[in-house]
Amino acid sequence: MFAYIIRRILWSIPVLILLALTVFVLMRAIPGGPFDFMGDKTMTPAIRKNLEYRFHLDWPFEWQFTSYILGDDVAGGMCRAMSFLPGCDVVQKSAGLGISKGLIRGDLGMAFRLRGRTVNEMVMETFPISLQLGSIATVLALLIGVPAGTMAALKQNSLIDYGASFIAILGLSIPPLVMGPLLIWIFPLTLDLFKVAGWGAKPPFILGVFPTSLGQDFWIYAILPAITLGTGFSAAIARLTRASLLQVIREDYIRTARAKGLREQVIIVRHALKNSLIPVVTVLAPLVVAVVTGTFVVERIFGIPGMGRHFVDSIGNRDYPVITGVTLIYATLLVAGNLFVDLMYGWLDPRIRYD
């Protein structure tokens, strides 16, 4: 399984170069460039001709993909010691600014727009916020998903059953744009309860991720976001416990448990449940990604300081570095996110072996 493991690290690597390449060959086909204006006005060509020559605008494009991958003293020493190759005049110039040390070395490089900002710094502070409202809206989910499906599979064509399934469906389809607005409608508008824009919990955060307190002015921020982002992913939940908890209850293996005369509790989460979830944890997969980009949503509807905020303004500034950097954050936490259900595969189905 250690194999396994590296195997599946290794195999992301490329699929992350082969990102943050698209995300590079895009943005700089994009006609104009980040320096063309500066507030309202444009930009002196003086002075843009600096920041690019700063921010080595000005070398050959696969030099800049070498100096965000590797570093630009890297690239610098490449061009010392080859010297032949095509660009490595303007290169060797600049080289020694030293603005990145290249992804392989975990440098995200620096903010084109926010001066003196790198996007190491700015991931560290946005990303726990958005993890946080991730992982409340999933646990969230996965508390009221569980228990609700589980109670439907149990009393099967019953009112529950049917008041369950309905408002599962009802929920799988009100999506957070209709939801986020709707909510802060009624709460903090009409009945003047919660708050929005903004996040209860400021860095520094215990271990770069948990808040430092849980008190109310955590939740008065979260809770509403929250809902808005757990409320599908728990009726998914729901629906699929449902459905893999009646195939699961009508096996062989649960009528002997029954008849060594186990109390039924046992039989459900013991033995039913846990088999049961197994259909569950594969859409977690997608949930996982879901989680993610749906923070993105939540965060712009109900302004919070998350990373996907940042990554929809920097969009709009043409800021490179920022774009690439959260980019490359939210696949690797996407492979992580995949890779953490595949061994809870194997966790929960020990006839799954890695190979």
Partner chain sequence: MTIANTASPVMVVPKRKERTPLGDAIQQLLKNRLSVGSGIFIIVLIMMAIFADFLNGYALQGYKINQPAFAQQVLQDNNAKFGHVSESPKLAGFVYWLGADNLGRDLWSRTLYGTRVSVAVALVASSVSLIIGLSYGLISGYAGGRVDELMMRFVDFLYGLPILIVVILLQVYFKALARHGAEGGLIGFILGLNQAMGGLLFVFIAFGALNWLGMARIARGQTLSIKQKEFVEAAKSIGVSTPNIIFKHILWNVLGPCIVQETLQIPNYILTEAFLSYIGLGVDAPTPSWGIMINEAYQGLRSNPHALFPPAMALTLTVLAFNFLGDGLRDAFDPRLRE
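Could you give the coordinates for the form predicted alone, as opposed to the form predicted in complex with the partner chain above?
Lone chain follows.
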């Protein structure tokens, strides 16, 4: 298994580099640049030229990408050793500014519009908040979705089944963009329950994610965003759990377990539910990542100081390093989630091997 994990991690490196290259190309293909408009006044040509020089935007594209991946020092060293390469004269003029240490060293670059701030600093401040919200929403979705899907499968074609299916379809049909304002209108504005735009009032967190206490000041701000995100997720899990469990409970080994006299609770939990979770786990990783990164819209609605605010603003500002950094974080989460799912297969089904 250890060799399998190492192999998967090594294969993810070229995937992330290819993704970074794709974002590089697409962002620079969009009309406009990061310094075309600053605040309420147009950027003068002289200032724009100085800023482009500062952030290496005057370099040829291939050298910009080399600097982002390997660092300014490596790009400058390559040009000093092979000065005949195209664009090396431009690179050597500003390579010593040290804007990028390189993605391979964990440096996501310097933000264009957040003066004096690196993307790493922005991510360290805001990503834990997005991760907190996404984690709470994921736990809520699992606590609702798995039991609801299990009850619907065990009570097939009953009122419980029809009610759970209706709620699941309703949850999938209402996007967070609609659910969030609706909850704000019902609870804080109409019923004066819960609050919005105050996520900062929270207890200390373990590893920046899990609350050390269930302080009221935290949950009155967290519950509505978590419900907004977790509703659609729980509906998808409930439907998938129901469909998978309906298939499993008709298998021969379930009838054999009943014939042996095992309790129904043991049969469902230990034999049926465990095997029926394999399809659920398959889609769990991309769904969890979608929940964590889907906080971008919800953060805007509820005034949460997470990473979504910078990501949305960076698109309009053409802040290339922020867009690339956030995209790479999303991809890294997705790669790690898929690896976790593959490892979970071995626990759910002992027949699976990683040789």
